[in-house]
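Okay, so here's just one chain, in C-alpha cells, the form predicted on its own.
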Amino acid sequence: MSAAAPAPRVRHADRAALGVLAGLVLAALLAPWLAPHGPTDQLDIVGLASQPPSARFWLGTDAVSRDVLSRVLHGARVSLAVGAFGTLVALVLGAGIGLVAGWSGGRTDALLMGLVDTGLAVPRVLLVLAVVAVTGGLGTGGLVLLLGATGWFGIARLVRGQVRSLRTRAFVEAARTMGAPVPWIVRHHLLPHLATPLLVAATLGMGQMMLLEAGVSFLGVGVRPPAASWGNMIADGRATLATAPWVSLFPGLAIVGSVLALTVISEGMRRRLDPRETA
C-alpha cells in the first residue's frame, strides 16, 4: 500500500511574509497609541521642517515639519483598509456575476462573459480616472467601492470557469435530479469548492489593490489630503527627492513590503490547499 502525499510544508518566506503582514496590520491598529505624533500635526514649520531620520524622529520630518513615522503608521490603517474592503466588494460582485453566468449558461452567461471581456480589455486605471472625472472627486469610501467595482472582472471569470466544471459533477447533478434549490446547491457543493480559488484570488487581489490606491492617490485623486495613505506620501516627498529621499522611500517601502507579503502568502496559500500539490 503506498504512503500518502505528505502535505506542503510552510516555507521559510511563507513565514516571513506571515509575520511582515502581522506587523504591518498590527501596527496599523495600534497607529493612535504607536505614533509619537499625530498624522496632519506640523512641529515646527520652519525649524524642524525636512528633518533626517535620528533618535528624535526616527524616519525623519517632511517639508512642512510633520514626522514621517507618525504618517507611515496612520498610513497603514488608510491603506490596508482601502485594500481590504476594496477587495471585499470585488470578491462579492465577482463570485456573484460568475455563478451566475456559470450556472445559467446561454444568453446569460455570454452576456455577463462580454461585459468581464469589456471590463478586462480597459486598463483599470483608467477606469479610475474616468470615473473621477466625471464625478469631481471621491472620498474614501467612494474611493473603495470605486476600486471594487472595477476590480471584479477577473474574479468573475475564474468562478465562472469553476461553476461551469463544477455543475457536470455526480454530485451536483444528483442534488438537481432530487429537485434541491439552487440556493442549496450553491450553498452546499459550489460555494466550499470555490472557498480555495476565491481565498486565493482575495489575497493577491488586496496587493493589486493597495499598488492601484497608491497610484492614484500619488496622482491626487485617491485619498485626499491631509490624510495619510501611503500613495500621497510619496507624492508629498517627490518634490524634495533629492535633499529629503526619505519622505518617499519610507511609505515607498511599506507598500512593496505589503504586496510582496500578500503575493508571497497568497503563492503559499494555493500550494496548502490546492490537493494536487504534494510538496
Partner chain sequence: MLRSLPPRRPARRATLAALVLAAALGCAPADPCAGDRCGTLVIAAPGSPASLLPPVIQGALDRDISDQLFLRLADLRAGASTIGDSGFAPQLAQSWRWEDPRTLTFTLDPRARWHDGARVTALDVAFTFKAYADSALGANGRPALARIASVTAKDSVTVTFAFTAPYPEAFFDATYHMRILPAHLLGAVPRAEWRSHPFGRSPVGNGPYRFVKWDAEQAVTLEADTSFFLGRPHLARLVWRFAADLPSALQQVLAKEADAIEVLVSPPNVALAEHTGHLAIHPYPGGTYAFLRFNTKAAVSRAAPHPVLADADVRRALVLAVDRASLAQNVFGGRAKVPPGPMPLLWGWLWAGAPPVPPFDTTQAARLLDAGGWTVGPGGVRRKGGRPLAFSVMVPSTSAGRKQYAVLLQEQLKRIGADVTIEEVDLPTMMQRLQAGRFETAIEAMQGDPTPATTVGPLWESGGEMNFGRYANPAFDTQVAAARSATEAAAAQAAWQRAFAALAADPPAMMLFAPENVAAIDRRFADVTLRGDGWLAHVRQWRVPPEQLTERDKAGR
The other form holds:
Amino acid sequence: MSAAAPAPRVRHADRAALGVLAGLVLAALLAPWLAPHGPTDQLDIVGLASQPPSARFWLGTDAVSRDVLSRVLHGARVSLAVGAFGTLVALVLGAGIGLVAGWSGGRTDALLMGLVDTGLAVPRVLLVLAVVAVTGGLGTGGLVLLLGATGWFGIARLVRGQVRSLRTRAFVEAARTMGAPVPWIVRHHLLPHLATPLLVAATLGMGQMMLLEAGVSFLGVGVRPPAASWGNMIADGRATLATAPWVSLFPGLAIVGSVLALTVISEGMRRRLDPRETA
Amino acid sequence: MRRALRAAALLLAVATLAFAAIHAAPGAPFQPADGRALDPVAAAGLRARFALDAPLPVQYARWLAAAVQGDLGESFSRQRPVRDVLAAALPHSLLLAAAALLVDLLVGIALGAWQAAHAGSRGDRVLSAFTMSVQAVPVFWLGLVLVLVFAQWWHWLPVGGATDPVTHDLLTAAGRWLDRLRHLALPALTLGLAGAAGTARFVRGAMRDAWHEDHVRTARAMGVPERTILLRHVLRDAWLPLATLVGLAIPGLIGGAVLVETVFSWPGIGRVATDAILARDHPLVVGTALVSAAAVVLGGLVGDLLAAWADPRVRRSA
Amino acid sequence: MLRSLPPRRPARRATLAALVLAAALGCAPADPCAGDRCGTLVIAAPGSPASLLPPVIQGALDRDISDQLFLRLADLRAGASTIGDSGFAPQLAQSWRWEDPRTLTFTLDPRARWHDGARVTALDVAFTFKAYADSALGANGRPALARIASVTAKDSVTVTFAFTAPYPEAFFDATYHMRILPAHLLGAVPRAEWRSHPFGRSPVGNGPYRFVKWDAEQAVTLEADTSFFLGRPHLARLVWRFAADLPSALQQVLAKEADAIEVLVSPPNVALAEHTGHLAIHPYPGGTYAFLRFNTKAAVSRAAPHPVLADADVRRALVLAVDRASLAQNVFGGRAKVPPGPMPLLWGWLWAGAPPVPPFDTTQAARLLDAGGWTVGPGGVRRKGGRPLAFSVMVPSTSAGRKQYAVLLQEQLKRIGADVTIEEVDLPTMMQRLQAGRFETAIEAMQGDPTPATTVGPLWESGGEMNFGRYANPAFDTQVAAARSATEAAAAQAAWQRAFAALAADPPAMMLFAPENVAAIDRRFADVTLRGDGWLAHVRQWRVPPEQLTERDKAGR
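Could the form predicted in complex with the partner chain be given as well, to go with the form predicted on its own?
After this comes the whole thing, all chains and molecules, with the earlier chain placed first.
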C-alpha cells in the first residue's frame, strides 16, 4: 500500500523507454547506412508497387514501389527532428513569454495572458491548417517553426505561474533589493527552479508534437513529398489501409513507440524530481 | 461581470485574428471544387457583391457591425447564411463532445479508481501501460482502424455520418435513439478514449494523494471498511482536481474533433471549419473560429463551476 | 434493426388492403411501390453540395443531383456527335425545326409539368436564357451562349432561338448548357439573390425526381415523380450521402451502407469492391484528362520567356523522358490511357485515328538535351551556362492521384538530369497562382464537356483565358478555328487531329492520363447504364427486380 511499491518497475520501464528512444535516434542517425534503399527510390513502379512484407522487403513497399523500411528509418530523422526542434521553439517562446509576463505583472501580464487564452481558444489543428493556408504552403523548416509557434501557450502559462510564485520568495526578493540586474536574477534564481518542470513539459510536448505532425499530415499539410516522415507515411497509406496496411502500420507503430517512450521518460523524471512521490 | 468582459474580449480577439488571417491567405475564394477556373466576369461580380475589394479595415468594420447584431454574413462555399451553417453543425458537435466526455470520464474514473485501489498490482501495471499506449496513438489513426475493423469488416456499426439517411425518419422514437447511438459509438469512443487514458492516470494519482490525507488515515484507523473509504473519502477528495480537468479537457475535445469528424464524416463544426479554410470561405472561417472560442470559454466556466461545487471550502462559503 | 422495429408510418396494412381492392376492381394499383417501381438508390459522394439551383451550381455533385430535378430542352445521346441536331433526343422539347440556319424553333412537350403542378411554358425557356446569360450569376457554360442573340416565346409551347451567325454546334449550345427554370417561382427574385436563395435548398423542378429533403452536411433525398411525363422512373427514391472524402465514401459502399459510388479511382479500390461480392463494377468513359502544364513564361516577370521551359526542345525532351504508360499503370492499373492530345476518353470519336503518342525514349531525350547544351553536371543535374535544369511542379494537396503522379514524375525526370521539386498547395492557391502565371509547371486536370470546342480553345489557344502557360502556336490556332467551323463530323475530327499533332510537335504540356471511370454499384440494380458526361443520366431507367428488394428499399413503403 505504499507509494514506493511500483518503484522497481518504474526504473525498469524507464530503462526500456530510454532504450527505445536511443534506438530510434540511432536509427535516424544511421539511416543512410542501415536502410537497404534510398527513401525516395522507386524500385519498379509497375512490378514492385504495394508489395507485402517479405524476405526482400522486410516491411513491404508502398504505392510507388518505395521500400517502407527505408522510409521508416529515414522518416525517423524527419519526425524526431520535427518533434525536437518544434519543441525547442515552443520551449523558447513559452519560457520567454512566460517569464516576461510573470515578472512584469500588471498590464503586460494581462496582455500576454490574453494572447495565451486566445491561442488556446482555437483548436491547434485548425490553427496550423489556417497558417499553412496563409503562407501558401510550407517547407519542413517552416513547419517546425509553425508547430513550435502554436505550441508555446501551455508552457507560457506554466512558466508564468512559477515565476509569479518565485518572485515573492525570499531569495529573489533579497536579490532584487540588493539591486541585482533582472537577467542575473533570471539566470541564477529563476531558471534553475524552472528547469525541472520545463524538462518534463518538453519531453511530453515532443511526443505531442509528433502526434500533431501526423494529424496535420492527415489533413494534407504535413512534411512535403517526396521526403518521408512518419506522419505523411501514415497519411499516404490511408487510401490503402484495407489492401496494403503495412504502408501505414509500421510508421504508425514507430510513432506510438516513440511517443510512448517519451511519456514514460517524462513520467520517470517527474516522479524522481517530485518530492511528494518519492516520500 | 469581469469574467463576461474577459470572455467578450477573447471572442473579439479570436474573431479578429481569424478575419485577418484568412484575408491574408493567398488564393481566391469562390473557386469551384472541381478545379475549373471561374468565369472572370462572374468572379468580379462575386467580389463586388461581397465587397472584397474594399480596404480590409472597412471590410472588418462592416463585418463587426453586422456581427454585433447577430449577422455573421453569408458563406461563400455553402451558399447560405453562416448562422444557418453553424446552427446545423453545432448540435452534432455538442453531441459528439458530450458523448466523448462521458466516455472519457466513465472509463477514466473507473480505471483510475481501480488502479488506485490496487496500486502496485499486476493489473495496475498492465493498465498503466495500456493507458500510456492509448495516449501515444494518433487519434485519427485510431479512428481509421476502428472503422476498418468494426464497420468495414464486421459490419457491427456504421462507417460514418450521424444518422441513417434512408430509415432514420421512418423509425420509432426509440429506434431513432438507437440509430443515433450506433452512429455515435465509434467517433465518441475514438475521441473519448485518448482522454480516458489521461483521466485514468490523473484519477489514480489524485486518489493516491488523497489516500495519505489525514482524514482518510483517521477513518482507516477507526476501522471504516476500505470500500467505504474509497467511495466516501478518497474519491470525493479527487473530485476537485477532476473538475478542473473537465474544463481543461474541453478544448482538447474540440481540437481532436476536427480530425475525428473527418474520419467519420461527422457533420459537425470541425469538418465545416476545415472545409471553410480550404475554400477560403472568409465569413465561415470567422464564424467557426467564434464558435470554437465560445466553446472553450464555456468549457472553462463549466470547469470552474464544477470545481466550486466539488470544493467543500468553496461550497461552504458560497 | 429495421426488421425488429416497425416503420413509423403504419401504412403497410392499409396499402395491402388497397392493393387487393384495386386488383379486385381491375384498375391500376395506387401503391407507390409495386413491381419494379420500387427501390432506393443510396449514392455515396465525397463532399457536400452548396445549391441545387442549376445556374448557380459550380460543383459536379451539385450538378448530379440537380440534373434529376431539372431537364434540358433536348438531350445528347450517349457518344453522339455534337454537330448538327441528329444526335439529340427530345426532352422538354417535343420537337424542333430550323426556320433558317440562324433561327431554331422548339415546341415544348405539353405534358411537361413543374412539381408544383404548373405547366412548363415557353416563357420559362426565355426566362432561363436571360438568367444563364446574366454575368451576375456567372453560370457554368455562359460563354458558350455568346452566339445566341435572343430567345423569344411565341406562344405557351413555342419558343424561338435566334443565333448571331450559323455554326455547326449551334443546336448543342442551345440545349446542352441550360436546365429550364420555373419563371413563376423565380421571376420575382432579383438575380443577385439567387446564389444563396432558399429555392436552391428546396427546389421545385420538372424532372423525373422531385425534391424531398436536405440534411445539411449529411444527405439529400429525392423521390420519383410518379406522373413524370416521359415515363415514371423505376427507382422510387434517390439518396445522396455525403462523406468527408473519397476513402470515407468508398467505405460506405463497401460496408453496404450505400449502393453506388461514381469513381473508384485506384486499382486497390476496384479490387476491394470486386472482393465484396455485392458490388458490380461498371467501367464507363471518363470526362477528364490530366496533364503537366509547362509555363513558357518566367514566373516572376510575366513577359520574359522561362529560362528553361520556353525552349521547345527541352519540353519535347521532358515528354520523351517519362514512361507515361508505366505511370498510368502504377496509378490506374490499366484503366487509363496516355492521351495523344488534350482529350478525355469521352471524346471516343477523336481517339480513332488520333496521332500516336510519342514513345518513351530516354536516349532521344538525352540527345535533344545534349544538343541544346544541357550537359550533365555535378549530382547528375543537367546545366546550361551555369543554370540547372530545375523547376517546380505545383500540385493540389487535395488530389491523391495527382500527388502520386508528382512523386512519380519527379523520380523519372531525375533520371534524365532534371531537378524537380514538388509544391503542394491547396486548390484556391493553385488556381490563383495559375491565373497569375506564378508557377513553373503544374499538374492540372480538366473536366471536358462532350465537345472539344468548349474547352480546348480556352486552354491552349494563344490568349485563351485558361492558357495559364501563355503558350502560343499559330499552326494549332488555325486548325482549332477550322475544327470549330467544320459542318461535318468527319471534317471536324480531321481538323482536331491536325490541331493535336501541332500541339505534340511543340508540347505546351505533358499529357499524363485520360482515365476510364469505374463505378461500383450494388448488384441488385438491373438495367444499369452509365454515361460519360453525367454518370446518372439514365438513372430513371435503372431498377431493382421485386425479388431483390431489401428492407432499405422498402423502408417507409
